[in-house]
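Coming up is one lone chain in structure tokens, specifically the form predicted alone.
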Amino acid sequence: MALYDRFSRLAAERARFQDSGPSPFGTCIEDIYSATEGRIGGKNVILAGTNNYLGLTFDPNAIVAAQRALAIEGTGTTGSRMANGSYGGHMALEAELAEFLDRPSVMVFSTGYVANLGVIGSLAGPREVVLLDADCHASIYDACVLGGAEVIRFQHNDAKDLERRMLRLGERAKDALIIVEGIYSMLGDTAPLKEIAEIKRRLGGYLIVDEAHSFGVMGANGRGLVEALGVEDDVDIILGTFSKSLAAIGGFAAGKTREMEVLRYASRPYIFTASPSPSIIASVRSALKTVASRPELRERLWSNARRLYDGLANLGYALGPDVSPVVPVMVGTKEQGLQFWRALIDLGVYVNLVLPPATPAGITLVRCSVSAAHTPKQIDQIIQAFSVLRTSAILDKEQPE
């Protein structure tokens, strides 16, 4: 067998989706004009597929901080913190995140994906059991494979199913890892953390919550779903990313106790991955200050999310179960989804086309990401584009439930 033969089916499907026009696989956005505007081909578009929840990618303070770090500390660290040492900015960011989250231990990673690999992959060893929400992100699944743990999936957002599976484990449940997300990236729904925390208090286990899409977005201070639901004391480790609300790239883990510090010497992805560039660290530190000091950004974000969700629901589209900055619209088959996605670009709106198997239950959806930087007029323009397509020939009359 040739080296890439096993990917022939994937290659054929990708080619089919690229032959007749713009492709969702590696879309080129030629120009970025602002947090919410760009150009694809010859078309100016509203960017509604970026996860730029607080709209901070063009924040002047973050840009100045990044430029200053670039000039003073150079373009990169050229190695891992274990081998090359930590820059002052890396340690300062960890201290600032620890203060913001009110946690004694924070580790910064080069990406959110690596944060999951580094923490979960180190804790979920061959003798461990992981109880995992079925809709968790690919990085969480990959982390469990890396560690070699026994993985037990429970039905998405079903606390009773989690409890049933823990009861079957008996005494082993006391040492199991329970892993869920804050806001789920496909359907925009949130984990039932109050119920899960109550189960953990009764049956044991260690609770890890990936707040990638909820950090900066939820909670009175922007600390995420765990803050919003008042269960911070029940969560052993919070995982997060810098690539959504903090408008950069990187990730972090925040431990309930300082015992998590041992992972600096046990986590291979942490030990052997180059640390983030100084300019990235500087912009994240600036963005974190903005998250802490400007709650009005969260208010504007949620106002925009409700406006978009309600507008699309009134048009009769099948959406996710909850109002959220992630607004998924179910669009039928893969072919319908591709046509719909391209038609939205023609109407001046860029969203994400997400195809099976990345989606739950084999559905095809276009995913809108709402930003605090979107104006009400832009939200209405997005709704208008969906309104035009609601009566087009692209979709069947009956939307999927």
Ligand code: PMP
Second form
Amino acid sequence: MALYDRFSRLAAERARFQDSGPSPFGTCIEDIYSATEGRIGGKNVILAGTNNYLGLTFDPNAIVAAQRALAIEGTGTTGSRMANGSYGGHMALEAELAEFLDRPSVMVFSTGYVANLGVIGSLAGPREVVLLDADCHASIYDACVLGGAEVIRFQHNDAKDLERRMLRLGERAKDALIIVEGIYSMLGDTAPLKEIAEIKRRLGGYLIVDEAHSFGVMGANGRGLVEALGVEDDVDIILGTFSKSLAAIGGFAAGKTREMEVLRYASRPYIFTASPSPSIIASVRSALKTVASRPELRERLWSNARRLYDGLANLGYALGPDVSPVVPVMVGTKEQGLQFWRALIDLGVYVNLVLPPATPAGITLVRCSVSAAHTPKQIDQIIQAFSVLRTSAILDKEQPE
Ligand code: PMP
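Instead of the form predicted alone shown above, give the structure for the form predicted together with this ligand, please.
All chains and molecules follow, beginning with the one already shown.
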């Protein structure tokens, strides 16, 4: 067998989408003009396919802080924190995140993906059981494979199903890891954390919540879904990323107790990779200050999310269940999805095309994501583009439910 033959089915599938138009897989954004504007395929577009929820990628304070760190501390750390040492900025960011989240221990990782591998992969060893929401992100699944734990999936957002499976585990439930997310990245819905926390209090287990899409976005202070639902005390570890509301790259884990610190010596994805560059750390520290001091950004984000959700719902599109900064629109088959996605670019709007198996239940989605930096006018332009396509030949008359 030739080296890449094992991917021949995938290659054939992808080739079907690689004709003359722009490709939805690895789209080239030729120019970036601002948090919400860019150029794709020679066309100026509104960017509505990012995770730039608070619109901070061009925040002047973050840029100045990053430039300063670059000039003073250089371009990279060139090594891991364990082998080569931490810079002051890494330690300061951990302390600032710990204060922001009111938790005694925070570890910074090089990406959110690595944070999940590093924490879950270390705790979910071969003798452990992990109870996982079926729609959890690939990094969480990969972390369970890395750790070698027994994985039991429960139905997405179904606390009763979780409870049934925990009861079936008997005594083993007491040591199981329960892993869910804050906002789910495909459908934009949120975990029923109150019910899950209650089950955990009754049956045991340890609760880990990945707030990748909800940190900075939910809660009165931006501490995520755990804050919004008042269950912070029930959550053993909060996981997060710097690549969305904090507008850079990196990840973190925040422990309920200082005992989590032992992972610095046990977690291979923490130990065996280079630490984030000083400029990244500096821009994240600046963005975190902005998250804490400018709650109006969250208000703007949610007001934009409602405007887009209501606008698309009024056009008769089938959307996700909740108003959310992630607004998925169901568009039928993969082929319809591709045509629809390209037509949106022609109309000046960039979103994400997401195909099965990355989507739940085999549906094809064009996924819009909203930013606090979108103006109401831009949101209306996005709705207008969807309005033009609502009656186009691309879609079936009836929208799939
Ligand atoms: N967790 C979830 C729920 C995610 O959606 C993502 C990325 N989309 C990650 C983790 C990984 O984050 P990062 O991009 O920082 O690696």
